[in-house]
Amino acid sequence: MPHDVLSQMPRPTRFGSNDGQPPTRRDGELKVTGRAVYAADNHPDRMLYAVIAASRIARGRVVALDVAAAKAHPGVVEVLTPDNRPALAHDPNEKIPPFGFRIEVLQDDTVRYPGQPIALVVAETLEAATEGAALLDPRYETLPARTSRDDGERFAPQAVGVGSPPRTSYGDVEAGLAEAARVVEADYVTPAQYHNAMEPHAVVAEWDGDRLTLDMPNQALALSAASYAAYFGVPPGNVTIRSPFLGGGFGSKAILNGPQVLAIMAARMLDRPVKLVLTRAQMYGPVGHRGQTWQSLRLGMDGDGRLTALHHRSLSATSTFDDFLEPAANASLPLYASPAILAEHEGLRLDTGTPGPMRAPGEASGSAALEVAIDEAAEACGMDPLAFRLLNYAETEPGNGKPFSSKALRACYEDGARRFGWADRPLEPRRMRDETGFLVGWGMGTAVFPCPHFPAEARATLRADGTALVETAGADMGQGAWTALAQIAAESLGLDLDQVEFHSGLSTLPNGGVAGGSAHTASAGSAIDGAGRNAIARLAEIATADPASPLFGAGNIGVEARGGRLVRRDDESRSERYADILARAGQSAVVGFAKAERDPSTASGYAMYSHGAVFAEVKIDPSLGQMRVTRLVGAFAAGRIINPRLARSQYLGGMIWGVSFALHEEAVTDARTGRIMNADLAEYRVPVNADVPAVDAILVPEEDPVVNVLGVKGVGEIGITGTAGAIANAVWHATGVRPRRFPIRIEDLIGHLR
């Protein structure tokens, strides 16, 4: 396989116009023909294979490892344990901001969770390394596992998520509840869920002196390169990460983890390249997950159904050695108008790997509870769920009164309800059956996700042949960044897409920010747009100062880029090709560069969110309690859509994940041992084709002149929010049974269906 990442960048394919068009993925041909090179496809000369020996207990210490037996195996080169692992330049117990976590890299013999690395075996072949790890035959001193709310340690966190306050309060919630005509109180439970990207975590690490090259799937190239440099005591410029393709990330591949650091450590120790690929079971431990939550909501309504108070509490599970908490209660802050809102969080320490960001962190689990609670409030008021949401529609951000940069949620409600047929929904539950006698229910949920913006940089080079090279260290984990970002580049440069060569996935390129938080297109795209415009401005300076150019003297009037030409704004008959301008100036290229950051005053002055509405139909066998989602309609407003094909794909994927959240996903822990009992794709249930209903995504037009220079919002995560709640509400409408824990189980319903 080619070792040079740039050699894998796709050659342009002609698609025509750039913005708002649905060209297919530029990387699609490489992937479907098997020519896309993922991290584990790299095999440098003299490469060794590493295998993690993982703890089989949840809590205690390793008292013995048969290292001699492992090293006696033919092909085993070295075994790293706490006794011989090299020191790191940065203490792994100290976080590296902004996305740093405490990591397990054989600091000592303590075991803090099942699946924790307790040794690393390095060998000439994968088989030898695997067999060597088995020969270690660890012996443990075991302590009782803490796996539940009853035996965990509660604590008051300093922050939740990635730096959000653990408590946010507006108005007097208790007074609002006291004056309410009706009060709804309920508890909800969401399970631990695990990233199950098709591509597991992998790294191929190679040292050349104090220079480190890493082939790995990575969502945050520049930040990660700097962090690895800190761990190994080398300048950040000495670390190169190559990550052209990711087989899914969902947040987990933006975070450094212990197994990766151990593989890099082994490569340095042995002065040979080392490859480590986690097994599927090892994805359930040291590389993050969505933490379990126990949520309580209290809603007060006046006699007309308007909210008087909204109180959302969340108890979130985390590890015993780190503090990442699912910010679930914050889902109640931006959506419904109430004079009093309180969102607060508490932590629970369990013997588990540390949770981390997982697609729609906080919003997914929090909205699942909130949207069911909102439906319960509508029921208590005798109102249609959509009518209740419209009555409590927030025209400004609840609590602080900030104006929304844009908000087309009313249009989402209207378009989604019309497409779904919501007007025909009976108010009471258990009023609909299909021709087979199955119970039918319709439910809805509101979708919302914030619009963060990460600092990003890009470079655009206009070349003498009239084509362009655009570069940024971004990441395409399947969302279509290579295509959408190239479209933005073509638009800013006034070129067709087939004239733009786009390079990404390499940490030595200008920092493209983080592919996470549904912010990558906005962040990297804004930098690319700026770099393209900067290149055009430089080209215009050359042309307007050249007496031989038809654009000479147009500096005050200005020119615009169109079709590979600069055109005078006041006289379109006067224009010139980029190639001719450069040729006459004797220049081979002109280079533009830009950085993109959100203005702090914009961030503080506006509420910036994508919005949507999801409508779900379920059918339930009254004899067996089996549930099927048979229809989903989602309507979403996310500002300017660069590529409708890719945006729709993201919405559909998010809604399907919502089906998974509502009915399938759950990590099951053995209370005796603390081990996850379904750490594989056979028993950890995710939807297959037979589980996926007819899914329809509506792209609601929305213009946002504030959120960024492109008017782009995020589409990758919002589809989950609203969907899980909509399905739960449809189950209630079909059965009269209100689900309050996820995933919804047959046993929650079966006794109430006849």
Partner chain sequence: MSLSVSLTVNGRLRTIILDDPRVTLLDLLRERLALTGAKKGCDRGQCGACTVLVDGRRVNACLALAVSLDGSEITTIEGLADGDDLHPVQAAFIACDGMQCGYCTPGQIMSAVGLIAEGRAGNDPERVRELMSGNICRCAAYQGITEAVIEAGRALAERTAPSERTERSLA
Contents of the next structure:
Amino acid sequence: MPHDVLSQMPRPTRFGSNDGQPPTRRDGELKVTGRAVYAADNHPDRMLYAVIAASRIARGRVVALDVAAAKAHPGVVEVLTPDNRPALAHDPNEKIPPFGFRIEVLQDDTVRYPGQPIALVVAETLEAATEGAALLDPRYETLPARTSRDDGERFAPQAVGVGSPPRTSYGDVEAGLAEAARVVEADYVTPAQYHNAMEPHAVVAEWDGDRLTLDMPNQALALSAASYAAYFGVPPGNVTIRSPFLGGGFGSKAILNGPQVLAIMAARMLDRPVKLVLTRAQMYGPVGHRGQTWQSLRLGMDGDGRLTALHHRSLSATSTFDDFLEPAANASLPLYASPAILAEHEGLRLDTGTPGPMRAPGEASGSAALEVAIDEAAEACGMDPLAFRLLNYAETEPGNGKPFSSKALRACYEDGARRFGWADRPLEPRRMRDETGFLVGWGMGTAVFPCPHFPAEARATLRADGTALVETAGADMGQGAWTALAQIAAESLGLDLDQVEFHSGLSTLPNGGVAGGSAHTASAGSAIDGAGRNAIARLAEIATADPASPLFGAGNIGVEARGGRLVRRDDESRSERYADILARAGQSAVVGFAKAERDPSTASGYAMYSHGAVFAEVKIDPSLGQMRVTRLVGAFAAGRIINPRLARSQYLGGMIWGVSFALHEEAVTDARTGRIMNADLAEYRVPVNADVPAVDAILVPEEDPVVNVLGVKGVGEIGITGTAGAIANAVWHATGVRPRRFPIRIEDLIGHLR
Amino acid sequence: MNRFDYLRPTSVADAVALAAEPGSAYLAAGTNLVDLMKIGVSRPARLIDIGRLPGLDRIDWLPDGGVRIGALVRNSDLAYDARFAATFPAVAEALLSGASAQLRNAATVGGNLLQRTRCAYFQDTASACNRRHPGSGCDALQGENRLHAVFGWSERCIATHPSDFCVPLAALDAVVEVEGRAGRREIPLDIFHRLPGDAPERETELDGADLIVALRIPGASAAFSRNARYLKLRERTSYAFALVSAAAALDLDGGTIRGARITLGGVAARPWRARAAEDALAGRPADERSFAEAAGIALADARPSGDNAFKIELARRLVARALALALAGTPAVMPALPASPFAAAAGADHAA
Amino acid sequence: MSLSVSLTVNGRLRTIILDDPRVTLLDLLRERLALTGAKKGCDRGQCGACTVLVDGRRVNACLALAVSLDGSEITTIEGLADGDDLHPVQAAFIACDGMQCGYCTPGQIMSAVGLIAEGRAGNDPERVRELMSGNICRCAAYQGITEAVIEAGRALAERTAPSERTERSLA
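Now that the form predicted on its own has been shown, please provide the structure of the form predicted in complex with the partner chain.
The next block holds the full complex; its first chain is the one shown before.
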């Protein structure tokens, strides 16, 4: 198999504009007709239904399950408990690197959090399995639940997030604070949040001998296939995951969880296909969440408003048995030019399911606190919040002085402020009212998100008819990968989009990496681009070596791929159709392949981030405190945009997540039992359509010659950063009340209203 | 969900007879009951499907100008009935502020009265709840209770009734018509739901087999049609239960209040009619001062049942605001955001 | 106890023998009739992903027991397009990018079809937003959804003859 390492190749020709082309979603028709097949839509012959029984206690032991009652229910086939569940080939208490977590798969009768699977009921119908699980009527030996900052164990973490440093320090923060003319210190609290993708986690598992086929939504196909293979003791190649559509993921479907493993186990045990779909309530436990944080910020400013020190500390909650700490304090590292920055984390162990990466892990919660603190600092200095941010603009990455691969943040500030009308903002709070007397406030925040890169591979096949098949095991959870990646493929192959067949969402295809870290388009896209160019190069070799081709002998001069033809670089009139080249060579196809990785020297030499600026208007009832975000303008620079229509949708979605962070979502835990008391979609409130009357995203042009071969950065997560803080700052501007707890509630305000 | 027998009687009398057997429950649209069965809160042995019973889906106007609403009339059909919405606008506004369009299309008037509390401890079968399981205790008392009752609660139960619809109904002297084994009787809506006292499991004045067949709003209540509002505070703009809500209606004689109606929602196990405040407004000038005083009277006896003292102040302000909105007049067109404080906010295009 | 239920699903009369009265309309469609377009997001009437039309009205299929709908006419997302021709609401959702992951989309579209038939929103985006609030989209494609509903409403109004339109609005 030919193999290109792209970073060693010259940069390709850019086709199309920097703003890309805006075709609609290629899978749009499937989605609007109900023909898009999600995991739970599958129904193989002889399929059984599995339903999880979940723990209602936070800590202790299951001492009794009425398995007999469950089995006596008509239709129930089997009940898996620690007593009868088959062994696994890999210890579930041991993590599988790089992203594995410790999982709960009935390995014993211990309960470590509410919602932990304690049995699996399998039945002929969904109704029977559901009732069978209810009839288990578990009895527990209950230990006191550790649910708060006061009763959880504190610890110094080895890492936060996925392998990020728990403590980073530049300069002397204490000295910076000591010399500051003004110091702002404040504490902020962010709640536990749950991904709540509209599609609950689901799997249809089917064994054929020791070969396993899984229909499941999955953000990391190759890694997951290898992990499932490890748990079940079969070669990785024996596991096929089909994930043509994900009904949202937001990080929760990149991680392998216990329930799916149990369903696979049941399918093997019973030798029948098994479908498991978590209930909405069961989404609040074994499938990750954004952990709570308690953050403290200290900012020092000199007489002009320049930062002298920035200290961001986060106490981040995790489970008692595994570590994923919301890396909130690290949000303060890349953004503002302070000569001294200290970002540090402490861990807190609670009797909860293990948190995990949730859309902008760390950046979201850290940015929410940081951007409010920045607003407080601007207020302390008597400065406009935008002027304050511009004064403290980081020209190079703070602390290490690395150049940014690109940073059009100034343009974001400028374009966003102009579209929003920021210049008319009074400095003082409580100065604006609308015609009906509602308090009006304007706030802003800076958005930032790093640009990681996951190794990815792709294959491009130019076929005899001149069309192409492009393949990579990627994931489209709504970001539009099926469209944007196909666009990249078409461009690299010199074909129109409709001439490219794009296959993805299947683990047996070349490893497309992980759809996470807002890096999928960049990572899988770079591989696709390389594969396409590799295929074209091979086609060019055939043509230029063929005396019958008009391109014969053009090897040194080179050819370009355009409109389904190879064109001699120095002579437009000499060109040939792909189909003709292949036909004459008697080949049915030519195959290109590439693997894209980030060049280590790029990684070490540059700071690479997407940037943005978010401006929010809130209106607040002057006595009742009811809030509404009436206007939201975000301006984002994320390198080259492949498809502006879809990128815009990503920004808007992210910004509405910011609305949710600021005003709505929060898991409410009973401190005595550890149970989440709003584990649904009625009381765990995410925004509805009426919550977001006017959201606008500006795509700020930006060229990035460094970040990757395509110049593509990430757009999926940045929208939430900056937004939560902008809204909180707007609430302050409307009311004079400084929110320091998320979500902001009516009762936080009404004491200050009349 | 447990297995159950499914029965579909063809007359009210048959339904009542069938329901006499213990373990029976009436099923109408099921928007609340089926949900409660899914989460194990309700496990009836027999469902008596009354959804097709003849004659219960009509809106009839009465000689006194009042209206009789069949128990199976769907929430949306009632809210969008032009004459109804013009005569009892606060009721229509309350209906349209509740749940979602889909749920309003299915949910029935009778079922709305019988929806169960949204108290998380009632819904969580692992928690102690005297309402669900008499004598087991009330985990809400020391639990997450910022949304709980500030009126009429007891140490046995601090849950609230979640209906929006019932709030203006109580204000407008609606009456519930009930068919039981002993025949037909009537129960005023504002006492239809029982306060918890020592027996929170007895949620309404209905007995075992009683079936709600209709609601009546008396013609006299139409006097408020020009000055009636429902106002609801929520933690998102739509598709949320009330934090606190209020129905306010004024019968004006020039600038003087001839009569007033005030009922609070989300504050007690029943819609909380504030009769003393209503009485205090009679004969008074319709102005902010009167409204503020009335609001103070309305909340005078409120007391927090937990971490919810803010609701009392919020409710006080809400009553004053609802009265002010009522004074401003019933909107000619239903607001785009029914019952929302943002219903009148500028900046959005409200023209339909 | 076996129950016989007659439903007209997407124009086709089907008589279904149910061995279990617990089956909801949603589970009937998805697990027993192979109509998986309607989605289960919460199974409790809290998200709208399961929205279908019952006798022309949008409802949550997850909260309706199938047996109780005997004799009803059900329209699901699969029954919306006319052969290869997309329904105007479907076309508008694509054009306005009123979706991301697509999971809530069938419910959004059926809800939009119901909303337009109800005739209560007109071209007022605020009314559309309010009346589409029973359909949660966690990806938050709300702006595109609102635009799509308005655009489709316009397209349908143009398609409908004036006399028919009057009847529709009075219905």
